[in-house]
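Read the single chain below, which is given as structure tokens and is the form predicted alone.
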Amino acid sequence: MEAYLQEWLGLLLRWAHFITGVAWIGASFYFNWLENHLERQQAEADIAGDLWAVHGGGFYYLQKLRAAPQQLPQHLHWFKWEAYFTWLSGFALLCVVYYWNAGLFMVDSRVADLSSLQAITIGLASLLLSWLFYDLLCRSAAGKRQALTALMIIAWFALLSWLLSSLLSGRAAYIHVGAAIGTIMVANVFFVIIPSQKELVDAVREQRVPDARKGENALLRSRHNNYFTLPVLFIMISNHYAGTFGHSLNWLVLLLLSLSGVGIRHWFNIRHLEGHSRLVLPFSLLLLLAVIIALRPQAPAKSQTVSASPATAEAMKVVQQHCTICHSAKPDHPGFAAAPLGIVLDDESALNVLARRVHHVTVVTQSMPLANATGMSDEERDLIDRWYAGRMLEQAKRSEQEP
């Protein structure tokens, strides 16, 4: 019953996290696009820019004021709850999925011999330390230099990715880097952006000049959040792709894919400007392509022969010992009420159908069994590898014999 309740809690929280995240990031993307496409006004002193748009069968006309209005409107819309609920639902999901079963999802004895409490402490510390480092950096003299700030942020997350990948399972390392970025983003909203907007509103009510420094700082943090979005979105889906978090250099894979995402986001932000660098997008896409090529699976050695490969029955014994505890019609593992991802390996026919996937996660990425909880040995992985190579050779021979 506990696994069943946990599964439903995870589903509902993930759903809520996805919905609120779409609302938050969607608003961020929209206002960034709006700012970039305003028709700047020269004649009207009070209007900084305006924009005509058509959507949903109607026309819209938007204006941005150069300064605050003389009087506040009756209804003023704020954009903050999307950010708050995205983080709250995400943190709750982190607790349900990772901290509830930390020994299974966070601890990998092949990486570091940690207790569940130690792994959780490391995860929570990564969130707090990331915000403290980032906030102190932005408030320092170095924070006034954009290029230096960007390099130091990249250096921090490169270090964090490496450290977490050296202590936690690959999946847990990735998700905590994403949670650290998400914590920075929502803290920017809570501690900097919203207080700046409150100061602006209070200044209008009190008929005084608002503090310009708060507005400039809020704009800077909002821009940072905009660049953080694509790396965070990648990390949100990365746990479905063991080829990334399961790689021996998973921290570097994460760093390069994140840099590619930042570059793509930057191109969208500057493409409307005259004289912008046209190399940003192709370089970012080439970096993405380079990672894809570098992670490609290696072909089995030509020296392997069908006669040397184990029979499917031998491979099935390994699968039954290490995989079917979770991947069964009725899992024995207390953490799962149903087979993860619906993958059931109860018999040889199912194993043959899912041979490529089994080989990929047990041999290529070695991301399964999860955190190697059942202790699959190198010899057993080698058996799966030779069995799969034999199947591939058999299929190649049959293809050659067919007319």
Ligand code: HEC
Contents of the next structure:
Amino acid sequence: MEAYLQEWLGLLLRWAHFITGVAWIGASFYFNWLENHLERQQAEADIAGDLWAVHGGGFYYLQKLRAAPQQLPQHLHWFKWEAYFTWLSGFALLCVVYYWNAGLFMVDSRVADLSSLQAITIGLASLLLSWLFYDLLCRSAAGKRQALTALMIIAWFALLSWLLSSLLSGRAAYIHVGAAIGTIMVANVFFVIIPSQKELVDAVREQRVPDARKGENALLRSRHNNYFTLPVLFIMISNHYAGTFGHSLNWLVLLLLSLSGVGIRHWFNIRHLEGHSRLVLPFSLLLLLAVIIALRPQAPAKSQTVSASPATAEAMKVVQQHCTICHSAKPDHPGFAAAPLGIVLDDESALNVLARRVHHVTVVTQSMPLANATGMSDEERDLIDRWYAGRMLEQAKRSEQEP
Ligand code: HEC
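In place of the form predicted alone, the structure of the form predicted together with ligand HEC is requested.
All chains and molecules follow, beginning with the one already shown.
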């Protein structure tokens, strides 16, 4: 029953997290787009720019003012709850999925022998320390120099990814890097951006000039948030791709994919500017391509022959011993009410259908059994590898014989 309720709790939180996240990032992309597409007005004294748009059966006309209005309008819309709820639902999800079953989802004894409590402490510390480092950096003298700040932020996340992936399971390491970036983003909104907007509104109300420094800081932080979006979105879907977080250099894969995301975001930001660098997009896509090529599957060794490869019945024995406690129509594992992701490995025909994925998660990424919960040995992984290679060679032979 607990596993069943936990699954629903996870589902509802993930749904809410997704909805609020779409609303937050969507609004942020929209305002960024507005800023880039405003038709700048030189002649008008009060209007900095305006634009026309058509959407959903109507025309919209928007203006951006040069300065604050003389009087506050009756209804002024703020955009902040999307951000706060994205973080709150995300943090709750982190607790339900990862901290509730930390032994299974965070600790991997082949990476480091930690207790659940140690793993959770490391996870929480990574969120807090990332914000403290980033915030101090932005406030320091170095924070005044854009390129240096960007380099330091990249260095911090390279270090964090490496540290976390040498302490926690690959998927937990990835999700904590993502949660750390998300925490910085929402703390930027809460501690810097919203206070600066409050200052603007207060200044209008009190008929005084707003503190310009607060506005500059807010602009810088919101620009940083803009660059964080693509990496954080990749990390949120990365858990579906064991080839990334399960790689032996998973921290480097994360870093390179994130840099490529930052580059693509940069291109969206500069492509309207005159004389922008034409290399940003090709370079970012090349980086992505390089990762895809570097992670390509290796062909099985030529020396392996079909006769030496184990029969499916032998592979099935290993699967029954290590997988079906979770991946069964009726799992015996107390943590699962149904087979995870609907992957059922109860009989040989299911194993045959899922052969490629089974090989991928047990041999290539070694991300299964989850946290090596059932203690699968290297010999057993090798058996699956030889069984799979035998299948491949057999298939290749068969297709050669076909006319
Ligand atoms: C302790 C429970 C548990 C055990 C034991 C376990 N798994 Fe999983 N498996 C999971 C969970 C949970 C997921 C879903 C992870 C997610 O949400 O992405 C999963 C996902 C998978 C996936 C899909 C993920 C992908 O990247 O394709 C495959 C394939 C898989 N398991 C195969 C296996 C095999 C083969 C074994 C045995 C060698 C095994 N699992 C043992 C819990 C388990």
